[in-house]
Amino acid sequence: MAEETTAIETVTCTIDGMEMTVPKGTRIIDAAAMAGIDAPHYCYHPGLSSPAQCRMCLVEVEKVPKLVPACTGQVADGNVIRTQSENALKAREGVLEFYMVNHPLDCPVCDQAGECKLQDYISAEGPAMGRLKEPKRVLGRDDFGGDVLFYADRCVMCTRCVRFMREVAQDERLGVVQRGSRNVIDTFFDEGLDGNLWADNIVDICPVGALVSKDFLHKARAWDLDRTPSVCPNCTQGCNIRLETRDNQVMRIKPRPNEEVNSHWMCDFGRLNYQWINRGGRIEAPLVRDASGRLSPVSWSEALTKLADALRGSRAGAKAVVSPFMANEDIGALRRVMEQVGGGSGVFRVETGEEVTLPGFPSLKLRTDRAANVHGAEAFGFTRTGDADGNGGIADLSSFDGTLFVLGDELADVDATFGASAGLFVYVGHFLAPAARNAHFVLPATTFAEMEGTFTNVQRRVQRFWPALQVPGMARPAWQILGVLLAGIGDEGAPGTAADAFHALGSVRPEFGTLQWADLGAGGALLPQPAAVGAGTQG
């Protein structure tokens, strides 16, 4: 019997001059996007219904009589699509026009100005002058509870975020009150959004800036903001975000979209956690403890040829201490030092907390582990250890006289003689609380904000992240201080770049060794099953 093959039906039009073929079902506006051109829309959003609210998005179709709202008009075969037309444009200009009519001009305080789709759309395609003669309207401002602030005289009703919380979180604390000209979005009594773990997303997805962000209220101008592509490192599910910075500092966290793991959503957990990255008090230059006993300040050349000196020969053994907020090539990188070292066990410690699903896209969690790359430290054979703070467990290395390692743990709940008794101790860190200060070598390493690299989440997905922030002293990235580490105790190169050091990491896991870097892309990759390329080197 011959095998059955599904092929997708498509439909060939033209828009704006331009031939295409698209899958039968196309909305107007996704095939517009297709190629390029930007229909305006407010109400639209690729990850919640159309219901054609705003008529922003009016194109003109040949042969139909009226204007099409592209957001809900779909691509037949032979449709001639005109986005510029004279009639679209006036039609949109009239719609600009009586979006104006009461919308308060507020740009220099406005948390949305330089972002703000009625903004752009104004000055692209608005009238030239307002014809309004009487006051506008003022409704002032509201708290919707949790992070949320609403600005009712800015809205332009495009439903986004009452369709959000109708049809994603699933939890329906919005809503459209009165009718006509005196409709306004509102809660529900007194309940408002405080303790909904996605309300935030509202704040995304407002085209106009009525709903704004507390925690980023009058902080800063969109246009001051670098952004750069990451994962968020505050649990396992490794959402996509963009870090959005100034003067080195994180100024807020915003999803970036990844249908694979959070569509375009994340949870308000990670994206207000954020403080920890601004940090200040941390290690700037490598600290090597002298004939005297004192940690000194030395250069990066001298500590580790002094390290290597230490190590090299030695067939005894470690044991090891990761934190799982490090990257996958940082933790692989420690645990080819520990083979080369003779092997040798190492635990993590992580807080854990309740789960949380967003009902909506039911993949998306916040996931009981709070912290990125617990599944990378497990790959690369570091045990859990600890309570659910993050705190104990590893009571038995203060006794340990070996060669004990320390890889990102902050030890802030450690007592003070933690590691004295270690033959060699050495701390890759980025503060020195009192257990490290017995560290016989302290080597400043950056966080994931501050290097590129990649963690692994739940699903096993590898995705890579990017610098945001400058680097602190003398710091640098653990695996390149582990890499060169490893050249001077062994027979190996030292990694150049972060491409160098994942690559290297098939050696410790061989299913990192399916994986090319270049292939992991702003998506990332799933790593197989370690069944499915043999049995590992785990320690």
Given for the second form:
Amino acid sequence: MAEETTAIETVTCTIDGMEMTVPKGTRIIDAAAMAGIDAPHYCYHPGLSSPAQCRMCLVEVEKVPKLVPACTGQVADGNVIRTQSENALKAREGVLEFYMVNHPLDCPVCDQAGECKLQDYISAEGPAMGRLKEPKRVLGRDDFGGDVLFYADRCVMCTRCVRFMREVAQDERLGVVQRGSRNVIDTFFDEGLDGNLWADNIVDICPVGALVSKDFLHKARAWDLDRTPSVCPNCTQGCNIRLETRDNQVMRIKPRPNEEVNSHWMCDFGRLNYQWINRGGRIEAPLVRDASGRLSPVSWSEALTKLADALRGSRAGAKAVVSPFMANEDIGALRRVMEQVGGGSGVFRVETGEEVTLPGFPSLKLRTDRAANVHGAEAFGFTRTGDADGNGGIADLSSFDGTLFVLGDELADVDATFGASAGLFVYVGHFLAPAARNAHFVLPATTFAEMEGTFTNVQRRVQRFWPALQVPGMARPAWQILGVLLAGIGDEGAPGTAADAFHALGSVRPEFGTLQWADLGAGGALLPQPAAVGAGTQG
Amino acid sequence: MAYPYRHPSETLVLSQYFGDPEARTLKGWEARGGYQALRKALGMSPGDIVNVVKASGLRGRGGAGFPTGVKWSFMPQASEKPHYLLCNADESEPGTFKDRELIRWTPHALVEGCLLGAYAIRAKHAYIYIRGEFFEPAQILARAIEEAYAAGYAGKDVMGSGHDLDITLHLGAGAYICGEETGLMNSLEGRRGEPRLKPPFPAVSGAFGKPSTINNVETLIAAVHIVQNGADWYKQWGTEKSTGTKLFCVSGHVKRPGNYEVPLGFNFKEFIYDVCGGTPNGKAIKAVIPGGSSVPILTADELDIGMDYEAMAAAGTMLGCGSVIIMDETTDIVKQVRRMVDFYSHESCGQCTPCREGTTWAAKILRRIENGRGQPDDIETLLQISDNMSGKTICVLSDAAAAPITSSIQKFRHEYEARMGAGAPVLAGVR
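Could you please show the structure of the form predicted together with the partner chain, as a counterpart to the form predicted alone just displayed?
Okay, now the whole complex, with that chain kicking things off.
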């Protein structure tokens, strides 16, 4: 407690004429960032140590004879710092010219074009012309294994990759070999980066196009991509990501910094496991079984009116299978529907695998459960079933004769007789697997990439994601489908937005009621433990 | 001819036993008064030793000339952490060959200096970092260390004083930058030889993250003599601010190359023409590098100055580590500078961009000029590259590479201009 009341020691400095007070020990580069000033840099990365070797962030500090690297220099009381002084600009222009001595001008083919820090800084404050008259040095390229290719000639020797592998991955597979301008990053072992699950982070942190992803190579130009903040759906860690899309396809996934969840990093499993999001062959219209027993496409209003009618007649409990890839809003809405029709039990199935920790940030792991919302599904009272591959466990439902809901689970492993004996079988999902064809109602839902919503991660952190892709056909978010249905069978209004759907969750699970949609922001908010909520409400 | 050549003007303190094989052995060294200074030091407090060295005015002989006693006093006095003394015997600057000679002839003097220095800074362990290529001196030194341990001068309870003083010889793999103090520490720890950012300074966080002091071979041996004979005795030589004697290693176009020990402040012109005998064939001297290849060049008419830190600085150059390189009128300055810059380009560790790229680029331009393919703006480009390399990196290797470029252009610009498109033979690939 005493520590909390201790005032933080501060220092006051002036950066580019702006006076500011910052905590003692703040690095100049961070203080400048607080003032909205970007001190150019390559080797500095907030998640790594600072060697101050690129010499790009040199700034002038009054009364200090030499220029100071802003990435390691700490602000002292009374410092007058100039990032744009003649000396600093001249030094930076000099450094940029040195970079261009050997850097190939292959921007037209380089994967980094459009998000290359060398390109940016050269165009912002580099020399107009290079003066090198000799041929450039050629170091060639190398396959580092895993997903990583290395273009040595583009390397600016910032050593972020080497430091990432040493400090964060703690698997020192990269090193600098040779000396001087013959310096090159290389792997020590024959296997290169093969088998290290975190290696692709070096592609993200490479400020130029030296380290590129084989998966993304020549697939798209960086400026052609749309970027949507999202949450990685591939395990319960819930890494904050950006879905980078073009032509309504996810082209790649990049981590989005969130110190509470994944810092700046994410694993290769999550990063490269995006093809399923692009999968075609989706259900595009609501299908209702007609008198002849065939599934026929109908309008949403017809489908939901008929379904509401059918549900009103069958208030004798229900069973459900949900997918942990569905949002809290989707699963919570289903729980509310089930309560409306007399309650019932629900299960979910999830593929599992080995847990892999990132040693330098041990709270970040590729989690055993390979779906984003296992903890959300559990919060809404759904229980785990099936084997480690996410199959089986629902055979008993084949003979169930009540109301059966399936939300999102593809039923790919289930035989074609599944649900045939159900009194009412409602399938809300994405693909029409043989088992789903027995449903009386097939309702096309969106995936997380096509809608707004939240997942609950392993820390019980509720995190928002945003729509990145166009919706296929008439598909709608499941919370919207189920919300309209609830309005049809109950007496409340249908949710108009994801925020409405989120706030409605509080009525089935009080702990969700403690969170405000607006407070979730980009970083999410922790869900209180159910027990604490109960104690609170009783009190 | 007897080795080494001795000139009457020399003052032999450090080098008095050069050429005396008996001085290499423990027995021979003890007969010459060896280890008396260590015995005396162990009877003093570490603080008193530091004060004596401070009072003597001894300045570091590795090149920077920082006062040794002051450096020793930077070490924390009441620290729980182990301290280390590191002896820099890497000696890799072109033109420098005094330390290896000190080790070769008087290895016990260095062992004694290390033990004494370690005691003075409250260290129990001294490391001697020696360049791996110095195979013969390293063997001689290893033998001396063994003898010192066997005789009880090193190890546990040195000479019954209750103090433990250990000494380890570490052979480097050979890189110029491993002679830079923080690069040396990295190398000693088994890492890549790359200089570290300062602060933290070695006295706070040095080798293995512990307080460390780094001294040159010549400095530690001088400290032995100072402790033995007193500060005033040492101050009888030299100038007010540059006290004592210094070994100068002379190479190039000179009649008698070699190591010479003279008092600091000795007249440079007299040194070159009288002590070293001038040029071999009596040709005129064109230029002299007074302190190792990394310091600015002097022309023949700038030599009438004292060989001390202040006089050299006043002349726009540095005493450095005392490596005098003499070039007569036949010397091709452009070629010499190109060779020096080639060296620095080869030895740059490559951490800092200005050094990594600048040294190589400058070498390429110089090579082009040397080969008669210079272009009118090349000299200006060289000067600007040198400016962008100076003072903007973690260590001073790039400053060292820039100094010969700028000083040679300043003083021999006409030679560069004469090579510009002069149709000089194109000797592509010939170094």
